[in-house]
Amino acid sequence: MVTGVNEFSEIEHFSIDWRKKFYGKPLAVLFPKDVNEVSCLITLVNRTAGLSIVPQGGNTGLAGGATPNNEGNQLIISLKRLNLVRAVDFFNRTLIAEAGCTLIELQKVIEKSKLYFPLDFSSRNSASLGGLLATNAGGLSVLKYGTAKDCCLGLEVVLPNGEIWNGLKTLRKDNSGYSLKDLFIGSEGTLGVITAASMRLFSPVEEKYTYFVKTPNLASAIELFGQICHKTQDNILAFEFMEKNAIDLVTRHFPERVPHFIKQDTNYVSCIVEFPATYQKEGCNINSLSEVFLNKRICSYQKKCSEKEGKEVWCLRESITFASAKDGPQVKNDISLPISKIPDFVKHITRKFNQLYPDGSFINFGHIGDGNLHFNFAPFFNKVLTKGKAAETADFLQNKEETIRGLINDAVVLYDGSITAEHGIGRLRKSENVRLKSDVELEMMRKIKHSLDPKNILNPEILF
């Protein structure tokens, strides 16, 4: 049986995105408890004038994407109760799990099969299967193991008229038609609702190395992730990195979650570096590796991390996203470049934010392994603000912000990028991928949606 919430002060919750720049006022939010109680409560909506819904699941996203609108005419459908893990099969090294299975706990039952799922980032306490999906989400292990739709074998799916699409295989190879399952990956649930899927496992990295590195500059970063990947046949699990400002920031903050052996005292682009311990036990040349490390054209300092001091540099990568938000309002920008091209950008955006607006500076961190930057720009990073003064941010912020997005997404496509790379478009970056796509690209999204859903009932305020 469906259970439901209509008064707000039970469902503020979930009317607000995580980083509370979006409100909204659903009608009322849903909990049904299995698939055909989805497929009831779409059906029904299909059959109401003037309804639609939205589905939602750990509500973790940075877009705005599972955020209602404030007319009062949205349902919200949460998976919360969808929560079953269905199979997990150790030979075939897959599992079948519901969409509201969060991260954590997904990670916690694959760990009894002696298996590993890949997805990992930061909001791994509640963020669901369902959303990551419908997210593409990647995180902190893109690097060997693909997004989400690179771990994705199959799905469940209720789509806007009611129906399940029950495509939970667990095949590697289907050559028998179109892909259905990327048509639903990534789009946020404006062509279906995802209700379970079917996920790759693989065998857990049992001992792996972790080294902390300093580089002069981006370009230096660049090259030696280049060198790293070609001395041990890509055999590396993350290339991660952070520059200075982002660091400070967490100093700013959370200093107790700076490593003591991290010294602010250069203006260097800090790495971490993580390969498996088997890289030296198959015989591959460990030499040329420490070649790399010891290049101080590109490597200022290394620091091979004992298993403590590697999770205490994975917490201070982890501690950016919290220390922003401490730090007061930001223009969020998760962005996707060629590597090749990722210090032109960077250069060429700098320098003209830099004669723009002085007092500000950017928060550049990310993925750099697969071309992801987390690349915020804090108005007033470089300028001491009283409290009486605090208002001034927000106020830039509330005049300026689509401006200062939209410079930096001309760069983002001027450098061949994407303005999102994993977070998705939701409500945040609606405007700017309508701007920036081609009608061509457009016109092709909107045919797919009319397709699926004539009636607009799903999502329909996202994406375009």
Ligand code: 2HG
Contents of the next structure:
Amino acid sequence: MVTGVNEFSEIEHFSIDWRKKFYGKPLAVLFPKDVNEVSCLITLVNRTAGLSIVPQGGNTGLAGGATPNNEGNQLIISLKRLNLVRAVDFFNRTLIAEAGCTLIELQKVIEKSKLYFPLDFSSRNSASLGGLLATNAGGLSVLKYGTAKDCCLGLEVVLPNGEIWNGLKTLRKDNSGYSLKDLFIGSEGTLGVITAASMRLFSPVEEKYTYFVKTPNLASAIELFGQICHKTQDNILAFEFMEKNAIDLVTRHFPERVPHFIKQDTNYVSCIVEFPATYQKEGCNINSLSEVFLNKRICSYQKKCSEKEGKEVWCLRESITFASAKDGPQVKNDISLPISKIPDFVKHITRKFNQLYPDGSFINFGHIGDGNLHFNFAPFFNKVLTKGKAAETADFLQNKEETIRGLINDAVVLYDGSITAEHGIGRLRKSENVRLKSDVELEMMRKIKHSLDPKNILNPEILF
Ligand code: 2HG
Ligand code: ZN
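Compare with the form predicted alone: the form predicted in complex with the ligand:
Starting with the chain above, the whole complex follows.
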């Protein structure tokens, strides 16, 4: 059965992105219950002129890739009802699940099987398997387990002509030609609708050590990261960082979520470093790690967290995005850089912005071990404004957002980076993607899109 949602309050929930930046007017929101219904719907749209489809998972994306346009000619296909875990294979260490399963559901089911589902990020309660594959999401565990793409072994996809491709293999090795699944992962619903996936599972890390560390600056955080990688033989579960503004933001909106031992007096960079406890138990030279932590040049404070304190520092880290949403509009940037170039990039761009936009600040945090900065710009971060900060910021950004985004992205290119590491292009970065990708790349992407979706019915307004 296919259900339409008529009531505006309900339809609105699917028509606005999580940050409330993009609003659309879908013709209807459809809730197919299985892959055959998805196939029927797409076949129908394929035969009807003038309609197109926006596939949607948990609607937690930060790039507007699942928001329809305003013209009333797009149908949202929500994958929410495709929520079966079809199989868990303990010995093969794999899972086959449908696209609408949320991250938290998968984590819980797999925990019962005494295995571990490795992807994790703060929107785990709503983000769904299909969405995280369509956007090739990253998150908090990429350092050890990789991105969604690295954890995926196979896909079931409904193609733009309605055909179903069953590629749900659970093999670690398959060298039989083009890796088709990799075309769909990260394609943001433009080439097919992912309806199920087979994913790798891992052994759970029973015990881990969480350190909260302060480093004098970004360069020392990176040096610390390098030394810890070396000493642990890359046995790190996470290495996250937060600059002062990011913690100030949480202090402003959720003061109870800032642990008492994290006092923000100066401009140090806070890091969360996590290892499996086995690293130390197996005698991998615990002393050499202490040496790193005690080196005041790169590490001005370190605290080995109790289990409770560990949860607290993660809660702080995960609250930054929620605090940002409360604080008002920002220019959100999700950039990827060679780790070694991060300090120079940040120096270069902050020098420029201090001259051009002296009232603004960067809220810089993220996955430093992956070279992924959430380098968000708030035009009036610490200013008290007469009309109200949210309204004045929105006015300011209406004229300036594109310029600001352009300046940051030009610097990203200069330092050999990418304009998105894990959030994707969506509507938010489409024009920048077209501006900055080479003609050769764009042409290859267009050809792939055209050969799979010649009528341009799947998410036609995003990406490029
Ligand atoms: C995170 O790492 C998310 O917390 C969100 O990717 C980043 O809000 C952001 O900019
Ligand atoms: Zn992130």
